[in-house]
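Read the single chain below, which is given as structure tokens and is the form predicted on its own.
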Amino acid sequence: MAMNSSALMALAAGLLPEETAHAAAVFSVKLGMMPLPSYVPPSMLAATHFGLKFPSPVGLAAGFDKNAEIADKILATGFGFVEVGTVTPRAQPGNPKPRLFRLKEDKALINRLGFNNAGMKVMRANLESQRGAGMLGIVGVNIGKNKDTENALADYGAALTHLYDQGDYITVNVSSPNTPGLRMLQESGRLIELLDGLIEIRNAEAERSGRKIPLLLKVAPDLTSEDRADIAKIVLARDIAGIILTNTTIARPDALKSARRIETGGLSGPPLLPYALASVKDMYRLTEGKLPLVGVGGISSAADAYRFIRAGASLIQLYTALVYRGFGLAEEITRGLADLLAKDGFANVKDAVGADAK
């Protein structure tokens, strides 16, 4: 009997080198070797955010499908939406290998990949092909800058323009710890300059095409409360549709068990969860619940997802947990989330957003 991608990912997590395992998982999904859900999300999980109707709030985070090779097939496994990338204007190999490390005892990962991707032209061709074949579902595009680019706006603007008609939303990623200087773009002055420039480009594309794409901002978990307050003010004063909280962390919690905790790079998985959840709680308070937040970081169960939603996240995303559990996790969390909402008497998932902050 053919092995599906969930089984392959779980097997690969134990036997294959990290990047080899990732490539094998992508290839298996491309061949259609993935679990197809038997569960149709109930209407209580459907909600509209920034003009898009999400069938469920459970999404796949950027980083898995870097070049948008399998977005259509990932959507078929039970995700409510998929975010592809991070993509840069020019193809780049990323940082030297090894650069991806499993922390098995912690069910976590450390990566210092450095935006390795095939570039915006390849991503566009891949998305055009899938959309031409009738791809159904919401696909966000996560954009970044090339490592050697000094003019950040030029790179982000190029990617935004080139992929504008292929994304349902565009995420501006200024939070990876693995591209030198990238996180400095979260500083108030630089962030204002970048966002104002991208909004101007987006508005020009909207006028040309007749379709206005939502812009989201993805930030780091390692910001201070003052940093988050500044970002909240900047975003609320501009036409930014939402904030994704968070990227990986450069922190190393004392509770980490794996000897590989000493590796440099961004940490993801369960050890990230407290940082990401605290960021969601803080940003929901700072924005007064006025715009959608996307919670990501260490979510591996329906209970985790529900905690993020009650803290203020309108949507949630998974990634690291899939490495250890496989694609069947999307359906498991979606089912469990519906049960938790019903148990607490919520008619729709939107009613639970920020419930613990109210």
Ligand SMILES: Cc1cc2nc3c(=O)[nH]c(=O)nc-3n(C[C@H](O)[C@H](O)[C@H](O)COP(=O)(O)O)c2cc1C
Contents of the next structure:
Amino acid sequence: MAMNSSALMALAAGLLPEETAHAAAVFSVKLGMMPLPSYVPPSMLAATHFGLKFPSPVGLAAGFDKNAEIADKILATGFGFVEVGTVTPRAQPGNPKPRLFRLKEDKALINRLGFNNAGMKVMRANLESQRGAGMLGIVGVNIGKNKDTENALADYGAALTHLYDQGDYITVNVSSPNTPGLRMLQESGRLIELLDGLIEIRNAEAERSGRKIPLLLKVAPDLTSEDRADIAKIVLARDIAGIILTNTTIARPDALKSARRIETGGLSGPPLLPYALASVKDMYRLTEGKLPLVGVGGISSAADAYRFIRAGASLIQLYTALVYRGFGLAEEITRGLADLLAKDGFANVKDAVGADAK
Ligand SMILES: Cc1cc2nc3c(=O)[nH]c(=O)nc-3n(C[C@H](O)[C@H](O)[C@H](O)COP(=O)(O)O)c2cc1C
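Next up, the form predicted in complex with this ligand, please; the one we just looked at was the form predicted on its own.
All chains and molecules follow, beginning with the one already shown.
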């Protein structure tokens, strides 16, 4: 019997070393071996944020399709949007292997990949060819800096310029724990310098092309509420379209069962959920609901997605649950979310955003 990629992913996840399983999953999707739902998200899940019409709020988080090899195929499995990257200007190998670890008992992952990617030129070529072939859907491009670059703005700026016309939105990733010094860019002075520099570049590109791309900021779960208050103030005072909360955590909650909890890197999956959810709640309060937030961290069911939306997220993303569950998950969560919204009497997903904060 033919096996779809969900079954293959699950099988690979159990049998193969982590990175080999990931490469096998990407390869099988590239060949088109994934479920293609006939299900179309109901119009109650559609909403416009920062000028983009999202058919559903359920997206694939950055890091799965680092080089934008399969963005078109991922969209076809039922995700409302996909974020590709993190991409850096130059290709780089990332950290020595092993650097990706399954914490099976916790349904979690720890990674210290370190922005392994093929560089912005390869990503551009990949996106160009998929767009040329009629790719349908929203693709965000998540940008970062090369490990050996001192001047962060130069790298983020180069990636923004090079990929400007290939992204529907751009995410400024200052929160990965595996590039030394990266998270220090979340500190007020540096963040202002970086964002002001990028906004200037974006505005020049907008003038030149006649299209202004939305810039989003992706932050860590390991910030204090004071850090978040500073970030909220900085973002609200600038032309930044939204905030993604959160990246992986360097914390190791006591409840972790797996012996691999001792590995260095960013933890993702269900153990991250409380931190990410609290970050969304706090940021929704700090931004007074004025800015779309993207909630990500440990979401593995429609109920989880709904909790993030009610806490203040306009959109949600996931990654780790896909590794454990396979590509059928996008449709499962999308269907379940529509049911939960209808049950509570919401006519559109937008009406539920921040419902628990009101
Ligand atoms: C293996 C792996 C690689 C990741 N790579 C990136 C990345 O390149 N850029 C980024 O912004 N986030 C990256 N992330 C973080 C995810 O986008 C997401 O923020 C985080 O994993 C929490 O969501 P989850 O619990 O649903 O996985 C990565 C996560 C994992 C597990």
